[in-house]
Each structure stands twice: as structure tokens, then as C-alpha cells.
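Only one chain is included here, represented as C-alpha cells and corresponding to the form predicted on its own.
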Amino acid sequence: MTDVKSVNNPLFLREEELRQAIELLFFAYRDFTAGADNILEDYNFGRAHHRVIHFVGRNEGMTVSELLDILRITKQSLNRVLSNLIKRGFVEQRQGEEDRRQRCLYLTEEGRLLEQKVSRAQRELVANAFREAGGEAVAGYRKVLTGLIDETHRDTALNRILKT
């Protein structure tokens, strides 16, 4: 693997360093959506599809609205996405136990099925680079990470990613 110019003060990037930043995440996500991609594939499904059964595998329960703001799509995405992964038996909506006018999702036994096997391509990637990093460039990534999300949304971000 060809190394990354690095600079001694991390303050200062040149604009060659950034570019190449980006360019990596482009090249990660590209590889790292593959193995799943390939999957849905087979169920005639795309990375929407991908995003709800992985957020809904997640946070079983959650409100339709709940989605809407993890995702950042309008209604109509949504529902369409939605509509067909209920009808095709992946997710099931019940009405909440506290307020009935709100809609649960939770997925199917197919749907977790669905979704142990498109993660289980992409934790064993994540799992590889880690293990090649090391503990502490783990650190480093999930800070950058961290500091890729928009900060008004980072602790909301934050507390449902640790949640579990």
C-alpha cells in the first residue's frame, strides 16, 4: 500500500493532503459497500434498503420518524424504500404501545437474517483493517470520524451509536 504523506503538526494539512483524505473515503466506501452491495443485489434491493433494515436491526421499535431523522430523507424516500421491505416480509410496523397514531418498525425473521448477512461482509473488512492499524490508529479513525459529523447532530449521533 502506497503511504499517505503525513505532516508532523496535524493542524496544518497541505490541500494535496485533504484531497488525498477524500480520496480514500471515495476508494474505502466503494470497497467497503461492495461485499453488500453484491448481496442486495440478489434481493433486488439497493443501499436505501441497505440503510433501514441496518438502523432498523439496530433500534428495533423505533418510530418511522426516528428513521427519517438518522437517514435525512424526505417522507416519500422513505416510504417507498419502506413500503416495499414490508411488503416483501423484511420489516413489520405495529402501531407503539404509548401512542398509537406512532409506527414501530421492527424487522422480520427474514429481515434479520437479511441483515446478519450483508453486516457480517462488512464487520469482517472493518475488523481486518483494524486489526492491520492497530489500537491506536482505531482511535484516530473513530475521532475523524466523529469529527465528520455535523456537529449539531454529533451527540445525538454519538449516544445512539453507544447505546448498545
The other form holds:
Number of protein chains: 2
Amino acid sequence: MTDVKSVNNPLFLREEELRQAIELLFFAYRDFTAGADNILEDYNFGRAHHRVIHFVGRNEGMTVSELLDILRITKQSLNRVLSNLIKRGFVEQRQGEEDRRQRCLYLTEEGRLLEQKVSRAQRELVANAFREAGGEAVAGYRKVLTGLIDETHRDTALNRILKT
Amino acid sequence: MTDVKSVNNPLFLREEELRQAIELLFFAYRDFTAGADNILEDYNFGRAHHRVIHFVGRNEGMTVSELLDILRITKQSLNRVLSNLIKRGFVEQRQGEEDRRQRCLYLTEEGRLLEQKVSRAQRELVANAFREAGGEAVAGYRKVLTGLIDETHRDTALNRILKT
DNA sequence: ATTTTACGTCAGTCATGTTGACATATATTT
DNA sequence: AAATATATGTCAACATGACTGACGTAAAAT
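Let me have the form predicted together with the DNA next, following on from the form predicted on its own.
The next block holds the full complex; its first chain is the one shown before.
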């Protein structure tokens, strides 16, 4: 541990610590998403479909533009995925009541079943990690990940997550 | 807060807590990667190129198959990106000394510069999140993310991260 | 009445992943 | 020494999910 770098350069340990934190995020995210991907594969859906199902499931009645804002993709990109989900009966649209230009999005029964299936698998994975790590660690996880969200829209993102 | 769901279903709060943790990971990862993507864009490189530069930079002399094992992509996918990086002078290969079938990978000067540039931006982001969150939270972050890594190769992954 | 907004859609392109087949050099095993 | 296995490269075809740009339509706002 007392090698040249750490003796001569007090920033070295910190840099190394940060590099490790970055790789940890990479590996954790890779394995976290792998489970969902496997399930979705059976339906010939990809990660993009999952994201739509996930967010529509958690925000029933949300509009297309809200969804675009969350996903940060173009409407053309979304449309291919979304119209596919609608055609195959996992998502449905209803005209907005106040503003009839809006298309409000809902999961169908089938959509809800798939959402549950994938979500359950992911929740179990996270629940295991939480259980092993303990309550205090969970609080730390939340704090750090919150800090990784871009400041300029952190509040917006947190509001959406917490659905205040 | 005392709505029907939480009164009748003691699992509801836990489920909600887990769903929030999942979305938090999604948003944090999205914003974390956005910074690097921007820099890479100036070089006409994508996230795939970055991953190669990152891991080669952290494991100088690693072989192609080690890299494949980390990235979990096919050699054909890797090859397109890798040969591009070599052609453009960011990565170089040297024949393995013990096993001359192996191609050991190194960053060139230019490669190292780019790696530093992207890494510095990412480290600053993480450093800010760590600073805001505090030391205890950082420990929790590590614990939870470690737990999210697939058990079957968690030790392998951790060894690579910590470079023991 | 005009303009803006929310959404849909067509067409083409790019990056990055996949499978499958085959080649070549070197190491290992028989 | 010959046969086999391994590490790597490469060609070809294809899928997914991003992108840009252009255009259309209905409804809301001015």
C-alpha cells in the first residue's frame, strides 16, 4: 500500500477510489438490466419496450410528451416502440379529457402482467442487495445516486420517482 | 400516507421503496453516462469505444479475450470498435510474450489523453455526489451496488475492480 | 383567423449488438 | 509428428434502437 504513487501523490488514493466507484456502477447496472432483458426476450421486446411499460405502469394516464421527456429520445424513436406495444395489445391510448390533443397512456391487462413479471424479478434482485447491505447502506445508496442525477433537473426527477 | 394500500397491504411500502430504488438507478445511470457521451461525440466515438478505452486504460496489457469477457459482447462486435480505435491510433496491440497468439492491448499517448479527459469528467461528477452524500453514504453505495452484481461472478468482478 | 402545440408518420442513416461460417497462427495433447 | 484446441481476425447478413429532416392533422391558444 505504501507505494510511490500514494506517498508522492495524495490525490492518488482518491482518484483510485473514484475509478472503482465508476466501475462498480458499470458492473452493477450491467447485471441489473440483464435479468429484465432475458424476460423481455421471450416476448420479442427490447429494453426500449421495457422502459415504456415501466414508466406507463408507474404513471397511468401520462401523456406521450411526458414520456418523451423522461426517456430523452425523439418522438420518432418512441413511436416505433410505442406503436408496436399498442398493436400487440400491451399499451392503450385514450384521448385526453381536458386537452383532446393529448394521448394518455395506459397498460392493458396483458401489459400489466408483463410489467409485474419484470418488475418482480428486478425488485427481488434489489431487495436481496438491500437485505445484504442493511438499512444504513440503503440510505447511502439513495443519497449517492441522487447526487449523480443532473442538478438542473434533479428536483423534477425526484418528484417523478417519489410521485409526490 | 395512511391510504388504503399501506393499511391493507404491509408489503406495499416495501414494493414502493424498491420501485423507487430502481428508478433512481435508471435516472442516475442515464445522467452519469450523458457527460461522457458528449465528450466522445467530438471524436466521433460512441459508448462502445469508451468502454474499450476505459478498460484497456485500467488494465494495460490485457488480452482481447479478457476484454470480451468483461464487455459481454461478441468478438465481431468488439472487433469493429477495436480495429477502429487501432486504426485511428488510440489503442495499440502487441503480441503476447508467453503466448504469442494473444494480442495485448495498450493505450497510445493519444488514447491516454482521451481516457483522462473522459475519466476526469466522470470522476468529478462522482466526487461531487460523494462529497454531498458523505463518507457513510459512500460505504452504503458500495455495499448495495456490490450486491447488485450477479453472484455467480461477483468475486471475479470485484477482483477486477479492486485490481488485487 | 392565425399560430402554436401534441402527436403521428415516412424515409433515410448510423451505432452497436447479434449469428454463422471460415481462416490463420500458435499451443497443447495424443 | 500429427491431430486438436485456443486466440484472434474477418466476411456477410441482419435486428434494434437511436438519430435527422420533412410533412400532415387535429385541437388549443392567441
